[in-house]
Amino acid sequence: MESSYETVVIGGGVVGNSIAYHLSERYQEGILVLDKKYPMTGTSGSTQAWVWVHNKTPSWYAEFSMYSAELYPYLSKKIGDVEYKRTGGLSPFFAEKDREKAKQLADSYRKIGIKIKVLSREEVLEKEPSINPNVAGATYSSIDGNVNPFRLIDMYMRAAKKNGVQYSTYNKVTSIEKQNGTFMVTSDKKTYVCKNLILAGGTWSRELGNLLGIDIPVNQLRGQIIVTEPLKPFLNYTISGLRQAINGEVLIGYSMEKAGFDRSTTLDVIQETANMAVHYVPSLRKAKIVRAFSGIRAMPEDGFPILGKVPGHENLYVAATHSGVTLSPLIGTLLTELILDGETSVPIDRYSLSRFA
């Protein structure tokens, strides 16, 4: 059997529940979500989901997610409470001679609107009495924070399923074809026909690609992450490597490894993490630990996110990029501007997939 559709979205994390909400909100039938689990069982169920403009470079990333940071506020309006905090971002450094590093960053973004402070140690010590007073300074950005990872899919999958998207998941796709200007998708329940496909598988970007002959340079860095139980809050700022979830745990790693597809939890990176997490807050040597779990970050071989139409196949679209969850708002925006209006708000250019050619 086939059923078909205006627009069929691969993909049914952050960035492709994003996308398929926004659509939604102009064109209110014919949308659907595939996915080959079930949204947040993959990336986006596995991350410290922070919002996070702070230390990114080039300064014109660091713009790009600036402006999906300030979507956020009006999200959480649109769609219910994600548990967004703008609590601020601080990057410390504990080395005299990291200073001037920072702050030619600081002096990048101040050319594109980006306020970035570099604190003395007094300064640092002042906002969060509980770093380790060793530190030698800071960066600090006011618009960084964090969200409730599951709570901002839930409340993407809640607006998109009252404007009309439909779901179907546990429900991988096998192959996709080209016939006669629309795509056949077929997967393990049935075969779709739509007019618009949107490639927004994250991690398995590369095998989407693979179906239609197309090469996405996507690949996996594992992040491992350890978790206290619940304490008083204390941590007032989103730290870079740690921060304090509204129920008082502190989520802890940033870690990087080339492991595929694996999710394990090694006992190396487990303690790097640890002595990570004391370094920068000596007071949760004391903490618990009561779980640790790790999640693949989908990476662009370049490290920006691939956005936009695929060249040379009509009506075909790709969005696969880390720092899904400080992108999502705006990924979901552009790629619906692209789509219903032929151009977006901001140029996505450089974005495009055609760099790898």
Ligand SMILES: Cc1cc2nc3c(=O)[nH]c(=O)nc-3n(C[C@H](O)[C@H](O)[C@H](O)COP(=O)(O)OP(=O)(O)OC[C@H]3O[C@@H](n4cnc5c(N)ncnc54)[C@H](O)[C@@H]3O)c2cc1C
The other form holds:
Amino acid sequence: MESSYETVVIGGGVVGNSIAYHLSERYQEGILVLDKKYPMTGTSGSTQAWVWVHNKTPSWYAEFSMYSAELYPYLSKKIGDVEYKRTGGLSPFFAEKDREKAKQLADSYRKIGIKIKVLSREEVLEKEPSINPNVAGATYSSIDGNVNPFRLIDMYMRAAKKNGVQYSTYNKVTSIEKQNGTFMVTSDKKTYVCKNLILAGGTWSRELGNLLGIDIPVNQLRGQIIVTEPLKPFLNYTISGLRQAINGEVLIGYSMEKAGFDRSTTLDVIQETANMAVHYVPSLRKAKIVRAFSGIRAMPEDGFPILGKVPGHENLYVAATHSGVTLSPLIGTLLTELILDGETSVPIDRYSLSRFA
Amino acid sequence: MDKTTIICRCEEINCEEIEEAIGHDARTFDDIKRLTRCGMGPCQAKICISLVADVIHEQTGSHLHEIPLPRMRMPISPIKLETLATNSTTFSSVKSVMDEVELEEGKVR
Ligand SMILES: Cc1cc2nc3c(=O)[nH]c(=O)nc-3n(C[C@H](O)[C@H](O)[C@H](O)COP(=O)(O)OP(=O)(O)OC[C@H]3O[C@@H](n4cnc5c(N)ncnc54)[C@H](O)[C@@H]3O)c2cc1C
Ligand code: FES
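Could you please show the structure of the form predicted in complex with this ligand, as a counterpart to the form predicted on its own just displayed?
Then the entire complex follows, led off by the chain already shown.
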């Protein structure tokens, strides 16, 4: 393997892989992806993988997510079947007081082109007969869906490799230096020289920034998921809280805890998650849980993606975010435009690291 | 091992598929699991884990004790949701997406 590259991407999760793949559509030589372990060992391998838009707030962030969701059908045409399904997304509520909030959401998002319906109890049950009949209503949008995260990353990688991207895994970056306009990236295996450097280290972004003396304010937020045995298809929609995968398994969970980098599965959260499951879909009581997993979200300090150029460092870029599965097609597209054309088709100034300065 | 030998009975994954994953630089049981689903079946890898270790050893030459084992997690054997549930509907770590929608002066931010 050479040691000189045009562009090095640190981090082979869904974000780093999308950037590498989209770059490789424009130029085929000199792209290297480095990962301290293996793609999917990070957060991208322990995710719900909803492609979710409709109740993200504020509206500009929902709009950004919508652009990404809209790229999915085209992406799957290009890289192959990633089991993307635009099922539509359903967010049930059980208290009547939430209806007003739901209506506000639907009203203000109509203006930006995200169609949200506020469903009555009867309409929810008609759409999704398995939902708890005590439901008060739900918001619904056809833009939401889900994807198989493993297939997604595998396909990004295969397509990128086909376009000439090189990968070096089990190869941790330990120091980065800037010399005469190039970066010297030292890893466990070797030192690489490159012109462009992209930091896509997910929840480890703060550490990566430290190697360059840059503050990337990303914190850790744990999420735990439980998985049922394969059940016959019975859920029609991606419900905010659970979804049924193509093979029939139901992935359940929407928890958030500050636990640093600890990826344990804990009984208290698993029980709460089970409670949510039977509260939303009572027939799940009898379903068996075969598996549980836990992942650490990258949570930027203000909750929004950190994307784009690193101020004051020429040819240095960062992409660190939660909801990286939803956003990966757009992030890959826009970072490629930024690197090759110097500007992006959708503005990303709002997401600049400079906002924390 | 024959290429068509079934390694993971639950997910019907054969030796060739495991070898292909290793060809893509997968090195641990979990890497292979995420690429192929081998080990994600009802038995949760109890049957296939040692066979996969054999293939890794055959393909990469790494010794069996050097191949990291997957983390054991709850539940060790399948358990009904109703057994886990406590029927409470107050949540602390588990969130609701609707609760996250923030209104400012009655309007969505
Ligand atoms: C429980 C849970 C549920 C979620 N649900 C959803 C959802 O429904 N929809 C959605 O869109 N998002 C969801 N997310 C978030 C989403 O999974 C993440 O935003 C996304 O996977 C982040 O991808 P990434 O590439 O940034 O990070 P990662 O996948 O973590 O990739 C970063 C990579 O960088 C590598 N790395 C770090 N430091 C170094 C170094 N020094 N040298 C070399 N390599 C390094 C790591 O090994 C890692 O592979 C969820 C997350 C969790 C935990
Ligand atoms: S044999 Fe592989 S999971 Fe059961």
